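One chain is shown next in structure tokens, namely the form predicted alone.
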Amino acid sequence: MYLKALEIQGFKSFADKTRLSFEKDITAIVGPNGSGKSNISDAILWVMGEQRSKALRGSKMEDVIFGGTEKRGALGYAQVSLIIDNSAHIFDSDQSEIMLTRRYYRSGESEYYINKEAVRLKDINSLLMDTGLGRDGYSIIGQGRIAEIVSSRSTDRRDVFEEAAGISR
């Protein structure tokens, strides 16, 4: 299982539809300050069901929608799709790829999809359970979280590593 691609449209600084394709051996995303690196990790967390706007570095969920610039107007929705390789059939599906999609409108309405079929957030959470992925998983560790993990008790650190490895419930 690995992240094959990320499609972002209208999410934070990504006004236009942008597709990031990843190879199996990718280990880092690099770029200058303000280039959108943190927005990429926020997009991944968000599509996996993150509900706390503060975890996405915003004050309200509407902050994930592109807010406009002097030359370009604000958009009405944000959409992120995460394409995950499933050739090892880690997910309960015969398909070789799993696409998770989340769309959020300024009205506050959210839509979730698995392989372009409408689902509930609960279905996304169930799919990701025991994979090491998910909004509460430790596969993605945000800024400032490293110091918290390093300074925690050894049993707490073990829980973090078990969750990241996908071997805990």
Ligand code: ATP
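Residue numbers count along the first chain shown, from 1. Here the structure is a predicted model, which is why all the values come from computation and not from measurement. The term rigid core refers to the maximal set of C-alpha atoms that superpose within 1.5 Å between the two forms. Compared with the form predicted together with this ligand:
With the core held fixed between the two forms, S152 has its Cα displaced by at least 2 Å.
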Contents of the next structure:
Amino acid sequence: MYLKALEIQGFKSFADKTRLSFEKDITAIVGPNGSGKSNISDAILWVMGEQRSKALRGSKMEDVIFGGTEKRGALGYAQVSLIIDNSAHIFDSDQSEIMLTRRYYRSGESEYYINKEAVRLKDINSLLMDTGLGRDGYSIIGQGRIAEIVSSRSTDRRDVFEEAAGISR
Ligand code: ATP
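Please supply the coordinates for the form predicted together with this ligand, as a counterpart to the form predicted alone shown previously.
Expanding to the full complex; the earlier chain stays at the top.
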């Protein structure tokens, strides 16, 4: 699976619209502590439907919205889009690219889109199921995640294997 690009706006430390294009080779993101590297993987998890604030290193969902700095006021919503190559038709769609978008307002309202068409969270989950991506997938391995998998209950571990085997649907 090839993640082509990520667009972030108003999400955590990314106040301005930022587009990251990933080339075919490995992409490494480097930067000083606290510069926002982990916020990028949080954005990927989030756009794929993550609902647990803790998994996004926050205490409530509002924490994902840019909260302002000394020089700049807080923003009213966060938006992330993930563009995935679908030329091999991994996803059940005729489109050669799939763009997932999630928007979240301070009022607590959520919006999800697939290729700019409004959908439900359920549709995002269903699209990503059995692809290895998704909020319960194993495609993002953060600090402490390996220990979590190894020490998890056997039923939870089974979910990881089922997703890897492509039979969770
Ligand atoms: P390290 O190398 O230490 O792991 P990192 O590059 O991964 O650091 P992150 O954890 O991604 O850094 O980013 C932390 C920064 O993001 C902090 O400066 C924090 O203030 C900022 N940040 C997080 N949430 C928000 C928010 N809602 N609004 C504004 N800034 C935020």
